[in-house]
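The chain that follows stands alone, in the form predicted on its own, written as C-alpha cells.
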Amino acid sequence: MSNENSNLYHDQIVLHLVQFAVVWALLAMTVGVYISAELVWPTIDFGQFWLSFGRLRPLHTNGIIFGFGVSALMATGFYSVQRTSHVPLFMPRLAWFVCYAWQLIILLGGLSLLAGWTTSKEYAELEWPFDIAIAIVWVCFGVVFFGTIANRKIRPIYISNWFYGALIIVIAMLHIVNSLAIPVTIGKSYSLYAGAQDAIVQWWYGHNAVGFLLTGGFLGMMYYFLPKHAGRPIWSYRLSVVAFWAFTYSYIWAGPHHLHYSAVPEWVLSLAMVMSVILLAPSWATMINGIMTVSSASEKLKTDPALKFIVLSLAFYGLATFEGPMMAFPSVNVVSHFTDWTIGHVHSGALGWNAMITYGTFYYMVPRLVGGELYSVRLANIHFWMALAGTMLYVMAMWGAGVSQGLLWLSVDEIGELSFSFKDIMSSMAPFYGLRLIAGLIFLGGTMLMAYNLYKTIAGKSAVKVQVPAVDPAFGVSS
C-alpha cells in the first residue's frame, strides 16, 4: 500500500458492500413476497420442489439476514470505525476479501437451501462446508475490524465500535457452538447435540443472533448515524456504556423463553423468561437515548427523508423490545407461539426496526460516498410512506392472525377435544394472508424505488477519495 493510501479511507469496499446489500434486499424481499403469496394460492410452486414454502423460506430469512443485513453491517462497520479512528482501515486486502468472499457464500449457500441441502436449525440452515466457510471469512472481518481500532489516533473507542465488536465476538461464538456437526457427506451432517440439549443450544443461538446481529449490530448503526446526522452528539453518553453492558449480559440468557412448554427444566425457562423482562431497560434506554439527541432537531426531521426513516426505526424498536418480553411471559407465550404472532413480533423488528434503519442510513451515507447529492428527495420521502405503510400492515395482519390461531387452537369442547380443527382454522386465515402479501407488496414498492434512487445517485460515480484527519498524538483530537 503506498504511502498516498495510508492517507486516505477505503470507502470503495464500502461502497460495494452497500450496493450488495441492497441486492440482497431486493432479492429476498422478493422471495419472502413470492412464499406469502403461496400460502394464499398454494399451487403457485407448480410442483417444482425448489419453488415450495419449505426451500424458500430458509432462503428468505438467510438472503435478509445475511445477505442484506450482514452486507450493510459490514458497510456501516467498515465507514464508521475508520473516521471514529481516524485511520484506514486494516488490512485493506483482507476487507476486499471479505466483501467478495461473503457474497460468495450468500450466492453457493442460497443455491444449496433450493437443492434441499439442509441442516434444518432456524437461521443455520446451512450445512458444514458453509458453515466453515462463514467461520474462516467472520474471523477476517473481525481481524480488519479490531486491528483498525488497536492502530487508532483517537484514544476512547466510540460506542457504536463497541456494539460492532459485541457484534463480531458474539456471533462467531454462538455459530461456532452451535453449528458443531459429524459430517456425513458433503451436504449432509447431524448435529453434535441431542434432544432437549439440542433445542438449548440452538435456541440460544437462534434468539442471540437476533440479540447481537439484528439488534446489536444495527444499535452501532444507530450511534454513530443518528447523532451525524441529526448534527448533535449522543444525548448521554453514560447511558449508552451502561445500556450496552446491560443489553451484553442479560441478551445472552434469554433464549430458551423459545422453549416454554417443552421437555426443558422449569429452571431454565424461568432464567428466560426474567433475562428477557429485565432486557426491557437497556432496550428502552437507548430508544430514549436516541430520541432524545434529535429532539432539538425537529426542523431537520421534517424535511429530510434519511432522518425520518431513522428516528422511526427507533420507534418500531422500542416496540419491539416491549412486545418481546411480553411474549417470554407463559400466559402469553401460550396464545403466541407456534402462530403467526411470533412472525409478526419478528416483522416489525425486521421491516420496522432493522430495514429502515437501514434505509436511513443508506440515504445518508451513498451520497457522501461519491461526493454528491441524493438523486431524488421525493422518491425517498414516497419511500418512507410507503415502508411505514407495509409494515403497519404486515404486523396488524400477523397480530390478527396470530391472536386468532392462538385462541381458536386453546378451544375444547365440554369433553375437552379440540373445538376446531387444523385445517378449519387454517382456511379461515385467507384474508389474513392476502393483507399480508398487499402489506409485502408495498414493501418490496418502496425498496425497489431506493434501489432506483441510490443507482441514480452512484451511477457514473466511484468513492471520493477523503483524506484521514491529521490528529495530534497528545490529545488524540484533530488538529
Second form
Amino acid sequence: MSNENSNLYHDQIVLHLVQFAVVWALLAMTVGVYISAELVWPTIDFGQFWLSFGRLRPLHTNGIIFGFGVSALMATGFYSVQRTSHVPLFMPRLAWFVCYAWQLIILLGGLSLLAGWTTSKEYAELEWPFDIAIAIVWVCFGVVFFGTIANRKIRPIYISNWFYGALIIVIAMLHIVNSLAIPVTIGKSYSLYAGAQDAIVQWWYGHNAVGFLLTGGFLGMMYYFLPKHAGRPIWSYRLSVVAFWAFTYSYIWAGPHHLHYSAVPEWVLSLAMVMSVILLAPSWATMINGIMTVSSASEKLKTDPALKFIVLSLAFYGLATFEGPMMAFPSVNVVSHFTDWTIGHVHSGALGWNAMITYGTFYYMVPRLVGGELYSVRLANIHFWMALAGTMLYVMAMWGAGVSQGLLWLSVDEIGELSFSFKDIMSSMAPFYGLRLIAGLIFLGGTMLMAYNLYKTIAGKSAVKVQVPAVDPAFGVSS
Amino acid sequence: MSALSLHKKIEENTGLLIFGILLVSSIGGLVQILPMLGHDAMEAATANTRVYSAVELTGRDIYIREGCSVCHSQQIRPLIAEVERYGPYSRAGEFVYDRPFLWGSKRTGPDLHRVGGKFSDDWHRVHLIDPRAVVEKSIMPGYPWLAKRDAIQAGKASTKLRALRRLGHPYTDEEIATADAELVGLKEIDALIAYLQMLGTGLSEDISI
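What I would like now is the form predicted together with the partner chain, since the data block earlier showed the form predicted on its own; can you produce it?
What follows is the entire complex, opening with the chain shown before.
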C-alpha cells in the first residue's frame, strides 16, 4: 500500500491551492472594483476607517499578488514540478503546511491592513510579524520545490522549474533585505533604511517582486502549460535558456527607474534606464518562443478557450514588457510618473498577462485534476471575451487619464505660469474613472463566471490518483 | 570546457542551479545599493532638517496608517512646472530621518512635500474631516475618526523615540522622557496637522527653487 502511494502524484494539494487562488481573486478584485468606485463617489466609505481608500488599496494589491498570484503559482508549480521530475512532491506534509500557512498569512495579513498595520512600502505593506511568517513559509516552499527537483528521475531540470526556482530564491532575498526593521509594537516597525536609501531598497524590491513573481513565476507557468496544452515542444529550448539567464541578470538592475527625477544619484537612474531597455530583449525572446510554439497548433486555438487565454496573455505580456522600458526613459517618465498611466501599465500586466494565463491554465488543469470535462466550454468562451473587453477598456481609460494628467500638470503658458490648477485637472478625470469602474466590473464578472464554471467542474470530486509514469531511459537519472 | 557543457552541468544539478540564480540575480542589487548605503549626500541632513518631535512623529505614523502616501507623493521633481506648483524641488538630505520614506508613486491628490505652512491649522482640520467642505470637487475621503481618537492611541511616543534613537536619530534623554506628556490632550488630527505643517520646512531659507 505504502509502496503504491509513494508512486502517486500529490494532486489534492494542487486542487486546494487552485480553489484558494480563485477565492482570493474574487475577493481582491471586488475590493479593486470598490475602491475604483470610491474614486467616482468619494463618500461611499461611509466614514468607516476600514472602508477608507488608503487602507483598501493595499488590501487589493496584496490580495491579488500574494493571495491570488502566489496561490496560483504554488498550485501550478507543485503540479508541474512533479510531472517534469517524474516523482511525487518532496515532504508532502510540509507542502500541506505551506498551503495552509500561506492562506492564513493572507487572511490575517489582510485584516491587519484594514486595522492600519502597514509599513507603507508598496507590495511590502505587511508588518514585521507577517514578514517573519512569510520568510518561514517561503523557505518551506523552497524545501518542497527544490527537494522534489533533487529527487527527480529525469536528468535535465526542465526550464519551467528554473523560473519557479528563480521566483523562490530571488523573492526570498528581496523580501528579507527590504523588510529589515526595528519593531516598536506588534503592528509597527521602523525601517532599517532611511529616506533616499530606503527608496532605493524599496524599489529594488518593488520592481523585482513584479519581475520575479509576476513575470518570472508566471513564465514558469507558461513554459510548462503552453507546450503541454498545444501538444508541441518549446519552439527553441536553447532560446529559452539564454533568455532565462539574461532575464535573471538584467531585471534586477531596473528598479531605480521608479525614481527618475528624484534625489537619487544620476548614475543609478541612468544605469536603471539602460538596463530596463536591455530587458526588452529577453522579455520578447520569451514571448516569441511562446508564440512560435503555439503557431503550429493554431487549429486548436479556434476552439479551445484555455489555449486562447494563454496566447492572448502572451500578447499582453509583450505589450506590457514593451511599455515598461519605454516608461523607463526619463522623457516619457516625466509625463507618466505619478499618473494613472502607471496604474494602466500595471493592469495590462496583471489583468492581461497574469490573470489571463492563470485562467487559461486553470481551465486546462482543473478538468484533468478531477478526471472529468470542463462544466461549460461556452461559459469559458464568454469569460474570454469579457476578460479581453475588460482589460482593453481598463488600459485605455487609464492611458487617457494618465497622459492627460501628465501633460496638463506640466503645462505652462508663454510667460511660464501654470496653465491649470491641480483640482481642475483632477476633477476632469471623472469620465475616465467611470470607464475604469465599468472595465473592472466586466473583468470581475468574467472571473465570477470562471469561479462558477470551475465550481461545477470540481463539485463533489477530489483529485484523481495519477501514477508516476515510467521514465524514458534516454533521459533517466543513472543511479 | 565549452559554454554548452558547462551549462549541461548546471541544468542537471539542483545545487548549481540555485547557486547560479543567486549569483546572477544579486549582482545588480550589489552594484546599485551597496554604494548608496555609505553615500554622504544621502546621510547628511540639509541645513534645517531636524528629527521629528513626539507629536510630529505621531502624526507621521497616522499618515502612514491611513495610507495617505497611496495618493499623495512627497517628492517634488526638478521641473519648472513642479517647482511653481509645489515649491523647491526635494533634496536627499531632507529625508534622512524618514523611516520609511514616503515619496509615493501616485498623485491622485497633489504632492505634499512642501505643504507645511501653506494652509492654516483650521483649514486642515475642516479639510481632513470633510474635504468637500473646502474643496468642492475633491475626491479625497474624509477622516472623521481622527478628531475623536486621542493621539496617544496611535502608539506610545517614548517607545518610538527610543527605537529611532537606536537607529541613530539624535533624540536626547529629556525629549524621550517628555514624549508621552506632549501627546496629552491632543487628538490624532492635531498630531497629523502638526506633521503636515512641518513638512518640507527642512530646507535652508535661501533656497527658492
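Whichever C-alpha set is largest while still superposing within 1.5 Å between the two forms counts as the rigid core. Positions refer to the first chain, counted from 1. Everything numeric in this text was worked out from a predicted model, so none of it was measured.
- After superposition on the rigid core, displacement of the C-alpha of D413 between the two forms amounts to 2 Å or more.
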